[in-house]
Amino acid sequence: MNSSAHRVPHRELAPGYSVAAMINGGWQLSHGHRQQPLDRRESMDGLLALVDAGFTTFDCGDIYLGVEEFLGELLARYGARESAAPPLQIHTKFVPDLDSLAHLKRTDVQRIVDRSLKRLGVERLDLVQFMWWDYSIHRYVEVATWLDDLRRDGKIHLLGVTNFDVPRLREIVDAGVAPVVNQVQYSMLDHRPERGMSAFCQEHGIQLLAYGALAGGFLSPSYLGLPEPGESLANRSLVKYHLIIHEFGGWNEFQKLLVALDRIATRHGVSVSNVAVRWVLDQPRVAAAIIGAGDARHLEENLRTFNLSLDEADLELLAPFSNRGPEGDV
């Protein structure tokens, strides 16, 4: 393994389970995000050199189109390596159609897991992570029942959640599931965590795996002193931040807390990108932050992410953004 492997810290998110601070998140990989086809063996080349890196953990969901066969073609050219050590870590999200959620039968949720199960190459899932769409339609805590049954049939190694608020996360711990983790987005443009979800966690044993901690790309040099973009942006995802954007207060705010990042990334001789996740991961209950992976090309700056620590002075600096952002709970 590449001598870099040990700077990137593990995180415990259960007993005898730990994952990397980082995590290599899929949907970049996903056909519904990319504009051109994956090259697959550029994109293949590019996951195994962040896993030599000690970047070890990726995350999927099985509506990311293709993402879960992708990697599953990663964990047996990993698996084939006479250094295949550490072991991968794949987690992937079990989000049921919307249209079948009125419907949905306990053979259904089986059949999905295990299509997870062969599209992955795999005999148990290391975390099935739970997303559903409509809270009117109140099946969710059968439906989280019924994974954690095949949690305890030996199919889920652990079983989390995402995006879930706090009423309704605490509608299925009240029903005996115990979820590890919920994913949530949380980032210096989006407080919501904050609003009573970090402090339930912190009563439940609940970790938060954070996405969205660089806005897609957002909180990155490359906007820094740029007027706002039109209606062209390249992928769904910016489409996405950018409304969030507006929620933080628009482009000229956004602007003000490009500034103060970069104000702390000089002194600092690290990047942006760099100062935006070490905030994130700074945040109670934050196991993880996950970043969008497709190839290796951030590798390096990714790492200098652990090498960083924050001082009274940038959280001053910071401290005018707090708060802000999309309103109410997760």
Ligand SMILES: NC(=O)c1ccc[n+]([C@@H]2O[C@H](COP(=O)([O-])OP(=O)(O)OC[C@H]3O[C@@H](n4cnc5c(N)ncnc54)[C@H](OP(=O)(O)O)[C@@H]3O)[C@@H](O)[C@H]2O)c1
Contents of the next structure:
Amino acid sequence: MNSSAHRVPHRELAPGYSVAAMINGGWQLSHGHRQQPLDRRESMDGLLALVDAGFTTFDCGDIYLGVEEFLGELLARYGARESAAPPLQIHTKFVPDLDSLAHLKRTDVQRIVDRSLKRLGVERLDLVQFMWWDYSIHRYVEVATWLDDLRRDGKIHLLGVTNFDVPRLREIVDAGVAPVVNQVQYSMLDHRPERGMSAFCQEHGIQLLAYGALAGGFLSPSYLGLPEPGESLANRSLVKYHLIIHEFGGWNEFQKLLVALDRIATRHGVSVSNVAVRWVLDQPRVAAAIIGAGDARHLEENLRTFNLSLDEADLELLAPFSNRGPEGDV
Ligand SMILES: NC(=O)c1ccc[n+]([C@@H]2O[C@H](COP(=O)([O-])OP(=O)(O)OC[C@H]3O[C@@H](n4cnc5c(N)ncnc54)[C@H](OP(=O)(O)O)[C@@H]3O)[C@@H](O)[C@H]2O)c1
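Got the form predicted on its own; any chance of the form predicted together with this ligand too?
So here's everything in the complex, that chain up top.
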């Protein structure tokens, strides 16, 4: 095994299946996110550098344009390179179109899963996270059982869900499907998983994979002391997380949080982002944080997350910011 893999701790999602505690998020590689086209060569080199440092797990989705194919290329490149390398884990999502939910058939689900297998160039998908756009179309339990059948057939190793709330996840579990993870938004700005989801997951042996830990980049030194940005945000993620900042209490409250994170970061000799991600990783049931990765620019910085431990004084500084942000369940 590549010795650098030990720099990133791994967490077990199921017997014999572990993932990096920081997962490389693939949305930032997609045509949907970027304003500029991806520099494929630079990105591929960056992803391989991440893997070499121990960030061996990737998250993508069937709706992330071009990303399953790109990670398929990464798998091929990596596979051809060294025989004794640690395995990579590629997680995808099954996200049927909103328009298709009412009439989706079992054969459609098979076709979409086959397409992911083909794009990634694998015989079995490591983890498929199921998402349903509209709970008022009450077919998600039926569709989850079809995906579970594909798991039993060997096309899927592990089944998870994403953005499911407690009542709907309970319906799925009651139907005999056992997702290993729920991928949810969880950050210092968004505490929704604490209102029932973490407890439900504890009861049912489900783990959380947290996205949004950096709020698209807002939870980083770059925004400390800056005035609120206007309309011209650089990408769709920032537009989305800007709305979360509003729900958190607005730009001034957000700046107070950044100041507190910065004080903690300075005490420990790490970055604001390190503290924000460490906090998420320390929350109950969180197995890993999914951090957007288009390249390896933040690699060395992010490794510092794993040497950081938040003490009582740190948590006291963060206490005024707990349980804020969007209301309700995930
Ligand atoms: N299930 C879902 O519905 C869902 C929704 C959203 C995302 N996701 C998943 O979560 C992943 C992460 O997306 P996100 O929206 O949560 O973004 P994020 O990880 O909160 O933010 C990523 C952005 O933060 C900036 N950044 C600042 N400091 C950084 C650091 N130390 N390390 C890495 N990036 C840093 C980077 O922009 P700069 O490089 O410009 O600094 C990067 O593009 C996605 O790729 C996707 O896989 C899932």
